[in-house]
Amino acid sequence: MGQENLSFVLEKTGVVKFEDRPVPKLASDYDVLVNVKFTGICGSDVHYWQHGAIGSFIVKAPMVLGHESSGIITAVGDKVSTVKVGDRVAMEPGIPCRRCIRCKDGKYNLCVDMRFAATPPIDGTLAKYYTLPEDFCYKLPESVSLEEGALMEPLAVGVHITRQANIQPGQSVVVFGSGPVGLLCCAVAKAYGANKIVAVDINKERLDFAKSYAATDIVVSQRESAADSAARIIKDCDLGHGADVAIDASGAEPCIQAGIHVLRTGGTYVQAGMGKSDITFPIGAMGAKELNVKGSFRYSSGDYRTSVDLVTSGRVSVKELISNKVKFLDAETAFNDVKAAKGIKVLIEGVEDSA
């Protein structure tokens, strides 16, 4: 093995492979250089891995795969002045543009050049190093451990969920999927002061687990109509004409249906999970109802230190999301793992300064 910038690298399609890269340089004065710790596996590197594409974003050459990473800054540019060498940070992975009209609105998760990490075809995060902007790495104070500041990425996510749903203090949550992402989205309903989270899935140990974690009900899905569904949920849940929010954070057609007709009339409806790119959808029951429908795409302005803020201040945890550790030369184990769907949250080590 090398012993520069380790890298752990997808060749092709279902091949992934160690390399030994050179160590980036610092582009911009405001760039620093981070010694990478702790990365978890999100489902999109999994994606990436077994099927080569998302979309139209398609590996067509080699790429360093992740992207929900923290680590401790080892060098950095001449006029850096809001971290130092030394500090721990979580690495917000998506650079954009800075010009375009979605960045200078504050929407610079819409930005149309971005260069996200681990996204083709631009390298992502899990090797021994990698350069941020300074702005693009958080603090992270000392009641924060490294392999939590791992988590603000998807804990990024579900705050920019639940900011597009514009959640309030006694509203009651709906979200569809108990994965990483919707787990998050019910702890930061709630943080947010939402007085009653219900949480369906298919998958009952994820759903026990919601319960202890920020879910106040839980619904296994069943096999029946969008319709019944909702109406069950409605009644086990007694969400009286219907829910305040519904979020869907599985991507799955019958959660997305379901998720329209358990609203009541005028409430809000947010698309957070990816699946098919056509569905049928309910839109009679979206325009009767006058429900606002939104997207939502990673994150934005805020959304990484609110998280981080969330976490500090206790009022979100994301240490029990964390199911196991590996070591940096065991990662392709690790997406094993993820793909076969063991645990919640898979953190891999950062590279050993003797590897």
Given for the second form:
Amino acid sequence: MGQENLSFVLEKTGVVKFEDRPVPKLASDYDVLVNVKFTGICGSDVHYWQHGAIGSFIVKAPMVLGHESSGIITAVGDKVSTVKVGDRVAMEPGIPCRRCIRCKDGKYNLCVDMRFAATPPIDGTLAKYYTLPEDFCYKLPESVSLEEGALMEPLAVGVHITRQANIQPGQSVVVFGSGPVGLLCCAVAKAYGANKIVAVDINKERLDFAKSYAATDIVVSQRESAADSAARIIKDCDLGHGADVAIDASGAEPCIQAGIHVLRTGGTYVQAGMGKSDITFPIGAMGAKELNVKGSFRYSSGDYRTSVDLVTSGRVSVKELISNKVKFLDAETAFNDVKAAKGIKVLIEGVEDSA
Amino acid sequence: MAEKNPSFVLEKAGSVYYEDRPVPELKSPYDVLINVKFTGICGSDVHYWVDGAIGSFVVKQPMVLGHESSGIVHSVGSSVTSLKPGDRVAMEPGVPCRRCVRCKEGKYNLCAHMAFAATPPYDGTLAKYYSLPEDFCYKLPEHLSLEEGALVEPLSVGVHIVKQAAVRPGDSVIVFGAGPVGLLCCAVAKAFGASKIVTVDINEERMAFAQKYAATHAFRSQRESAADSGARLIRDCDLGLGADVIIDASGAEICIQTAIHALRVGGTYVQGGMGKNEITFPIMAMCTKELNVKGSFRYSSGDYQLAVDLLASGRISVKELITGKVSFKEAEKAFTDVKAGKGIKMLIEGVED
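Return the form predicted together with its partner chain of this protein as a structure block, the form predicted on its own having already been given.
What follows is the entire complex, opening with the chain shown before.
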């Protein structure tokens, strides 16, 4: 019996399996069917695999994993006009309701009824096929590979963070954490004109990569108070009265604290990384320095389009972040590698067309 | 010999005295000399009096107290064009450098060289005379009293906080803390069109006053987790998916935590109150709800003028916040009363001629 839509499923915490599932039907005339070609893995995928939950999102039934994908369109609904069969696309995996106040206000990432791939109970993209509305598929130009297309999702996260931070040309930015999101934030900040981009991490190897990739300065975290850490970053990187922008892509408490202290008065801090729910936070400094502090959650209107444009124009390069590619049937190996923090981005190839 | 410029001075923590000091000279042709008529007291004044310091600002030598004042222009510099002797003014007590990046960017409250009255080492306004640049004096219309003029400073703090919060018509706003700043935030939020204004405090009397004054709802704090408190706030005050804006004017950790939980996704939080420097903060809720969280520090371009306009047009009233007036010689009593939490705003009259 031929397999129709082989899928990589999280059965329950710690247990994954391959399962053949029905090919999804187009739910609307505006939908398309995508043959998924590459899928990257992110910390949240690993977290669901290991813990079966993130916050109030709990895996209660087997769920297909994956959300950072690219693919080729194999079928289109009757009203589809912007893409056609054969088009290579980056896939934006979260579909908002389009009707609630957040959607209409232009912040669809905050939609109350958001259906996001691989966030329970919505199935993810690690399958042969996936359906999406046409406006959530972004055509890749010839010059951009499908592998790079799978990096559009984390890049869009970086774009959203950078836009929340409102980075202006000439500004200085400190990014805590040099994992994929931190690295992409450095790259986008550079594309947005920041002239000083400081990468901070505990891992020297990652920092050396950050320096070769997009950072202008690197700082290795040390065992010291947050205030001392910030003072050291300011001094070593010539940040004057403090950085204009601080982005946390680590979720780590000492980084968050240092992020507040490293800013100049009136600066902007964006929380992107996820870690402990409740931390000790220097609110006195935030108040007296009149900082702008923002959360950043996934991506919203225009972010994916900007990501594709940044890569197409060469202002951001993502190729160097792809450290490995594995076959679909080796998906679990990829998850293990990411869990062990091997490499930067591991891609899982799509299901092979075979008998 | 008649005293020239009697002043109320903080010698060091806990010790105040009266001293006759020289009448200030006009340092610039754009400066004016003001005969101070009323001065209100704020928590920070009391804090310097009790502790001798706030954060890195330490009283290292005797300093005149007071910064919330109004007065009558006594004399003007040669380049002054907008004021004349006899004009009644509200006094904006912090003079920025006008040259640094922050000043030129429109955020003079963040000026690195800010000279703020009664923040060491700068002397305050509790004296017979005080000098200021003309653009930091705001003429009071005839129908506003000098007493009300002394409330313009805390009202400007409220204006700045509400502007940081970007309150818009129809917004739901929660204000933690019903002290003077909290009350004024409620009033400004109302003037900015908020349709629901919830006051939260542990003090029943203050909340009852807040409801009469400007709030539409009152919420009684209970001993419960911040998340539970946030959920209960939303339920009891019909806040739908959460409040649009929350202002903290308490500085209390539990209020700050509750606020993050009581906001809707995409909502805005402004930290106005000052308390512990480091608190336990629900940062992941802030992150995933994509909240805008802002500090608020004093006031900046346009805030004082707006405060005067709000009073002049009757959209905000401050008379009811003035609960006591003492003569200049009884200044220490006023400080003691404020420290004991008595009343809302105590005013100290100017030096008698």
